[in-house]
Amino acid sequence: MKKVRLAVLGAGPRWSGLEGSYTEHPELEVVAVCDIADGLAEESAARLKTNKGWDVKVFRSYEEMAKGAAYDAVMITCDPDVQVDYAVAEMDRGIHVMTEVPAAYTIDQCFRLVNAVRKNGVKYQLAEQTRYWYFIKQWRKMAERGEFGRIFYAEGEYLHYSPDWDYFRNKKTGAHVWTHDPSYDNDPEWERTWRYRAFMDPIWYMPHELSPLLSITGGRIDTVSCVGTEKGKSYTEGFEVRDLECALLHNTNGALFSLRAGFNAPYGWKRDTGCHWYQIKGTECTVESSRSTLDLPKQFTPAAGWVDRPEWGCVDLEADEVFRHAAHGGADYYPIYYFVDAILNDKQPPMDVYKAVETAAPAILAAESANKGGVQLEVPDFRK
């Protein structure tokens, strides 16, 4: 059986959460792991040796891994605000690439990803997983059957509060601290992590809402405006982040989108989806996921009114075990499944480079809009 030889760039918490699931794929073998922090790559390699019998090479820098290992594809799970440089470099070497959400942090990075795929003919996929939840797939089927009528509104939120995020990293050791103690900002041995930078404008994480919603509505976002709470006056005292940003977007198919994101103020957990919530409104049908742990997903039609839909959970109970047992509500295995399938069978992955930047660019411009007082901005068409 032919296998995809996979290298992993970034062996921190994200990879450690994916490792057990991804390595169950029968047509994949991890051959190299790289991380700048002490011990992380070594720990992953040791686990893979014990659990899978694989002899995994360990590296402390990307340059060393690119020269010292032979692989077909790379999973980039390092800081997302620097992943595009590595992704483009790998695609220029003919390596297939999968990156994490968000795909990019600037419009220039979006164009660089698109151009690298066009130039090199490699497979690129964004490891966005919420689009694979069971109820999202059911809503897609409803849209394909025309059950919504004309979809005119889509709404979503990603409110993910934690009392302690890993806001700071030790410059020497690479170690992260999970704390809300702002005194680290004045310690020269520590620097702000990508998470701190990203949470200054939480709307950057809008792709987790745009990806599943666009998969239902079709089209792309062509204009966006956004407002946010004031930086420096957040629930978490002493930090310059915004508690919440709200974006209003227009879809080329005529629907309005209302999306919001925030990570620093407490919120109510939702049944199944946790920190996510979604709604689709059509002329003939409206659906929404649970708003809290006390209610169920719902569907509205003029004939029947509101009806609870308890079967609309995240996990597809009829899927194979490896899918059902994956993290993030059974969604985490789908990206690697489709990535390997695209490589071995020369297919277009479901979350290809165009769909990836069509979720990233509106978020990038939403953050820009919020910092300019809510002005409306146009989103480039990357397919032209």
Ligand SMILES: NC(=O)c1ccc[n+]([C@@H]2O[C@H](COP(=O)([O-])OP(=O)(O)OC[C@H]3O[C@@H](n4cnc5c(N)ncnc54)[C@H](O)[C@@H]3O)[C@@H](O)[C@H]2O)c1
Second form
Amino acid sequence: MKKVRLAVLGAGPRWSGLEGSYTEHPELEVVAVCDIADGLAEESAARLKTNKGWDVKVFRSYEEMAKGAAYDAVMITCDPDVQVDYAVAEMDRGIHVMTEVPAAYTIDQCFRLVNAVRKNGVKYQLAEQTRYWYFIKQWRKMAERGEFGRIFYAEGEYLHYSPDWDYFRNKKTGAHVWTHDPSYDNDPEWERTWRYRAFMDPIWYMPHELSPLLSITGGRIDTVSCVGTEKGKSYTEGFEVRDLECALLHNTNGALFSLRAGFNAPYGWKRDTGCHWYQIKGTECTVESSRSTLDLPKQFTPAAGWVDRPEWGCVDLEADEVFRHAAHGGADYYPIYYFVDAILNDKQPPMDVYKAVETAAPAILAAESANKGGVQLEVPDFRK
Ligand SMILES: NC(=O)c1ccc[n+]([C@@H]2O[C@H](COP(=O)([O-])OP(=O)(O)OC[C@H]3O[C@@H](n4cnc5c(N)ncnc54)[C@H](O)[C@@H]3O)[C@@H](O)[C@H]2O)c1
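Moving on from the form predicted alone, please list the structure of the form predicted in complex with this ligand.
Starting with the chain above, the whole complex follows.
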């Protein structure tokens, strides 16, 4: 195979954001795009014709695309809570699959993903990208060199405020509406989007913290408990979402994790990482990213105390242009780079199915814990 022929399922904002960067890959060609909403697949195909000269087939349903187009791999950028059905169907017919964050929404879906990869021997990768940020790579190297001593604590947050979210989708056209008006809930022409469902328990979106932090600590999360603010009661009135959920997790290497997520209150931006924040504490060294737009990334050692580490940004300034110019601080090109490499050179992708479900399952159980008053739950070991 000289080029990976890629199909795309879901041509919403995430795919539009990735399209320019992914299609820079010299060993990839997009051959099909599918979206259930009016016009979106057509718009992507028109851009790809103009920018790349490719003749891309467009479809309105997954079933039509699976029958009507020939491709080697699929990038699934549709609603994350339905993506596992499509991922498994594709892997069962020998198609390589990349899905988006979060990898799964139930423990059963986690097992189905793992079993599909084991059974079919195809490549699966989760497109989680924050693990490729420059400062995360530096912290990973520090851990490998033993500079933290014994890591006993990891902390992170994903607090992504927007005054309105696209909480409703028009049943006929598929168009989303960004609104602060909960009355759409009573209109039979509209239905709730996955975002509304996900933000009812925002901790579901903790994989962007777990993925980079686990890449530094090693091990996996084995127990989790979580609490949340009351649904629909504080910042976003009339919507059944929580402003914040906070999870406490235990890692098999002995580190405690403290993670939080929220999407509905004005939390404040960070200098390099926008809505994400990370900290690692070891017996010999602590590191953290900037907490606001006013401070810098920092390092603490007992000998030197706190020192600023301004070089710990997101973009790797030594990486090739195509990596540096990608969205999300230069991180968004890495997943397609590793996915194509895994397919063409028969390699294990760095964010493989085990690592993917090890970021999803703790989040799923954290949401369950929050709805059961904070009980501690055990996370299955998917590698057994
Ligand atoms: N890694 C990241 O940084 C990042 C950032 C944003 C979104 N995401 C993920 O990307 C995915 C998409 O996000 P988005 O913001 O574009 O969401 P979105 O809901 O705005 O867009 C999803 C698109 O998929 C289409 N769709 C839904 N069901 C479909 C189906 N059965 N077949 C074909 N098309 C279908 C919708 O019509 C819509 O156009 C989600 O999984 C999200 O979590 C990841």
